[in-house]
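Read the single chain below, which is given as structure tokens and is the form predicted on its own.
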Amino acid sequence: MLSKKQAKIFFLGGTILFMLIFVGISVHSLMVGIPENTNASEITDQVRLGKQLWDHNNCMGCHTIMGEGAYYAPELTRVYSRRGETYIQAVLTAPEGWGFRGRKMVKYNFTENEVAGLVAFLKWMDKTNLNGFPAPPSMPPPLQPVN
């Protein structure tokens, strides 16, 4: 059993040690981790436009990205690798809004440049290193019809 003085030293020593570890991890994340993991060098004007449109149209009100946002509509962190550019363009330019499984996305009147910006943003997001998030689906892909 520790005496009162030993307990105080143990507490303060542990607090200082873990505070130093926290500061070290924070500095490493800011100086090395964030630029490396986010591919900051690949942020173009198109990616910036897509991010601005994402924020301005409150896409997070329905979708999640990197685990943040609403859960009404699909998670879009890796949508570019799952569905591809053509699919994303079709969804964004659907004449009456995109409807799937009873849910319907609002019809936005995006210009071609704005659609290209959103695609570029989702492509850039697809390349970020999120340490395995989101996990790959546990279900096998749907069966394809045999010709």
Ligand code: HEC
Contents of the next structure:
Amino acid sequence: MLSKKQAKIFFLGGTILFMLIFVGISVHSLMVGIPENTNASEITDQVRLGKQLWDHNNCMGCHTIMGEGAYYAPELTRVYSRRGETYIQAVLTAPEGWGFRGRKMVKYNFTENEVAGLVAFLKWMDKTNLNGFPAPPSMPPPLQPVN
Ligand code: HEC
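Having seen the form predicted on its own, could you give me the form predicted together with this ligand?
Below, the chain from earlier opens the complete complex, with every other chain and molecule after it.
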């Protein structure tokens, strides 16, 4: 059995050790992990412009990004590889507001530069390392025709 003094040392030693580990991994995340996983060096002025437009136009009122936002319209974290640049440009410049499948997107009057900024933002977002998020959808195998 530990004496009172030994228990005190054990408690304080354990607390200090794990606090140091916690501070160490937090600093590592801030200095190395986040810049690496977000490709911080690739955040250009165009990407910043796109992010500002994203916020000011409340895209998250309908869409999610990194799972955050509303569930009215598609998740956009990986939309750049899913749809490609031309498709995204078409969505953002559709004269009547995009939406052929029932739900409609707001019609925006973005300039060419603003469209390029939003595309740059979505392209940057596409490359962030999110540890496998979003998971690929689990789809049942397609039905086979019966002969
Ligand atoms: C009023 C709700 C609404 C808002 C606000 C909105 N969208 Fe959309 N968006 C939609 C809907 C609905 C679709 C899907 C339409 C379809 O494909 O039929 C869509 C589709 C898209 C797509 C194509 C996604 C895919 O996988 O096909 C992109 C890219 C997109 N929106 C970007 C944006 C951006 C950027 C903003 C902000 C500037 C924005 N949206 C604001 C409703 C919205």
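Residue numbers count along the first chain shown, from 1. All of these numbers come straight from a predicted model, not from anything done at the bench. Under this definition, the rigid core comprises the largest set of C-alpha atoms superposing within 1.5 Å between the forms.
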property	result
Rigid-core-superposed Cα shift at Val23 between the two forms, Å	3.3
